[in-house]
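Shown here is one chain on its own, the form predicted on its own, set out as structure tokens.
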Amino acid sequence: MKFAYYPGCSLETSGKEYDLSTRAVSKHLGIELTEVPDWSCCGATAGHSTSHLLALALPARNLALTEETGLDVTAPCAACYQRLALACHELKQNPQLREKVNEITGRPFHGKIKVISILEVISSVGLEQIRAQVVKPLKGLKIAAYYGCLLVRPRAIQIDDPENPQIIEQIMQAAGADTVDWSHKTECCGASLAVSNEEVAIPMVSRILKAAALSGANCLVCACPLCHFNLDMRQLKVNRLRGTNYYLPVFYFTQLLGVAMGLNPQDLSLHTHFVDTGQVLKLVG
């Protein structure tokens, strides 16, 4: 399988982990990705709150770049591939409305691509094929997968059920590892509204740890660099505002995979977390 790989801005910063597993594990189950040429900013989170045409403008550029490889294009960031599936979406379905926007941008987009995420990417891969792959079974890990809500809304572009996804828990199943029922799911974190207003957000990131917590949970497993950020920068800052005690490693789910297929620790960054991720992976051995 080949497909064009936008990373976005957060890939290249705060949310190398996940560029690095991403990578790699994709090498290993033989995913091939090629990294969009000349790639720039999608506008996430901040474009569509200014202008409905920036919003678009700002994906569609990309995704004009990717015809051109011949490649659907896959982008593990949620931001990141709701914004650029959303474009697409919109500009298939409007003509006119695309041609205004390639007058924008000066790189025409016909449409003839497919955004993907690589939740779906790597479970195309097929549950037993990621099996035979694990030779380090996450025995002992009880995962509370973490969506957010950009995978999952709006309609057009949901990548599984909006209520009750699960294909976080089958990947994480088939590679050995527990996982539990728990009520926060797919709850926002406050995504980048943290940056500007941690009034509002503390609370939220609060609620989903302590949802976390109380299924029995000892992990929080992710795909998104926004909700990482939240879930386990801002961990320590809910327990010293909130009075709470909450020590949850948060994976994406591309580490974790990793770990069970054996991959060098240092390719996946599983060192570079602010909870700490050590003891928790004591536990698989």
The other form holds:
Amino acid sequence: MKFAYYPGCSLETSGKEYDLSTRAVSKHLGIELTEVPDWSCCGATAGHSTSHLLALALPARNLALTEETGLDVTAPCAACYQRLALACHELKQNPQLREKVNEITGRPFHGKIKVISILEVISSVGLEQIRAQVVKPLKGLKIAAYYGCLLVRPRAIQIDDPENPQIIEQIMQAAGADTVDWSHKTECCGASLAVSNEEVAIPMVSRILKAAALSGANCLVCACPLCHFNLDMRQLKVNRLRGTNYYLPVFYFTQLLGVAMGLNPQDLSLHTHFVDTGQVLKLVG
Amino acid sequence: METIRLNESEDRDFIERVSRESGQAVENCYQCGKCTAGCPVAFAYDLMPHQVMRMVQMGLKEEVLRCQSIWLCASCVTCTARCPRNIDVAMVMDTLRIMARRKGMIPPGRGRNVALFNNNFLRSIQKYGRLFEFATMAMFNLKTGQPFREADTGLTMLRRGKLKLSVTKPRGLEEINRIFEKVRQAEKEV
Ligand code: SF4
Ligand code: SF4
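Rather than the form predicted on its own that you just supplied, could I have the structure of the form predicted together with the partner chain?
Time for the whole complex; same chain goes first.
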């Protein structure tokens, strides 16, 4: 399997655990990733909050660059995935708009490629195949799989059910973990507001942590660098500001999959989180 | 809230503009309130999502474009996913935010920092082609008069290799600059 790989800005910095673990796990599973040549930012929330045309043109440049490689593209970051997939969808549906955007980017995109989330890429290997690679089953882990908004909404790009998705659970179960049923898996964590209005984001993070703790989970697993930073870094803040003492390490699903497949911990960046991961990882042995 | 005189504030042109730009049949909203019930940021809003919808239907342009909610909307798309009338409420919120910005309106209350953050973010992309997290945060802190906000978080990240003091620029910077310029031009012609 071969895909173009769009890391996006966060995976170069605050989300480096996701980048490293995605590359390591993909390699191990025989998925070949080639970085999109000369990629640029997808525009994220700031883009679509400011101009509909800009929100199409910034991803369109990357779609055109990818199309030149002849590969479909995968983006681990949920925000990049959503922006690229939505732009791809809209530009395929509306040839007139595509022409207008192509004129703006100066790089023709013909609508010939697909945008696929890394969750779909990895699960397309097959759960049996994944199970066969597990050397260290994730026993002792009770995972609350957290999807957030961007992977399951809006409908045109959703990778799974918007209210009760299961794809992360399936992969984690194949890796030998227990997963919990819980209420807040697709509730927004407020990451887009966290810098500009932290006092609005804190209660949103807090509600998610509370629900996860009530479900009996001992860790959270996500597939988005924005959710990760918000739930990991702000967990300490929630505890400080609200007098709680949540201890829920937040992992990327690729990190835990890497642990289960016995990959080198160095390649998974397991100890660069804000909430220490050691205690929970000890359960796996 | 102040008294609203319907006959004076009705603005047909506004209703049509919102419908056209968002691609949504705003008249279809029957005020069930499901959008508001599921909105994770409603607790911080000054106008609830269903109220925004109703006020758009009534053409209350000034009132809607002056609210904080259109800025605080986290674009989580829950409202859209649950609307029984298949209205993309999140797209309406996006459209209103874009319209307010285009009109040069100063976002009220908490909206101010959202706009500031977005502007800084886009400036970084135009300048570097990618988000320069460190510079964008530093600039935001300066502009909001809190230079040491999150300094300890930043240090921790730096130590763990999660913050870079430089950014890898794509070679196509010219191209990206041109995208911004051309979008600006195209929008002037609307
Ligand atoms: S959910 Fe839809 S129909 Fe119901 S109030 Fe909101 S926009 Fe109107
Ligand atoms: S998209 Fe905005 S208005 Fe709709 S539910 Fe999410 S935060 Fe609320």
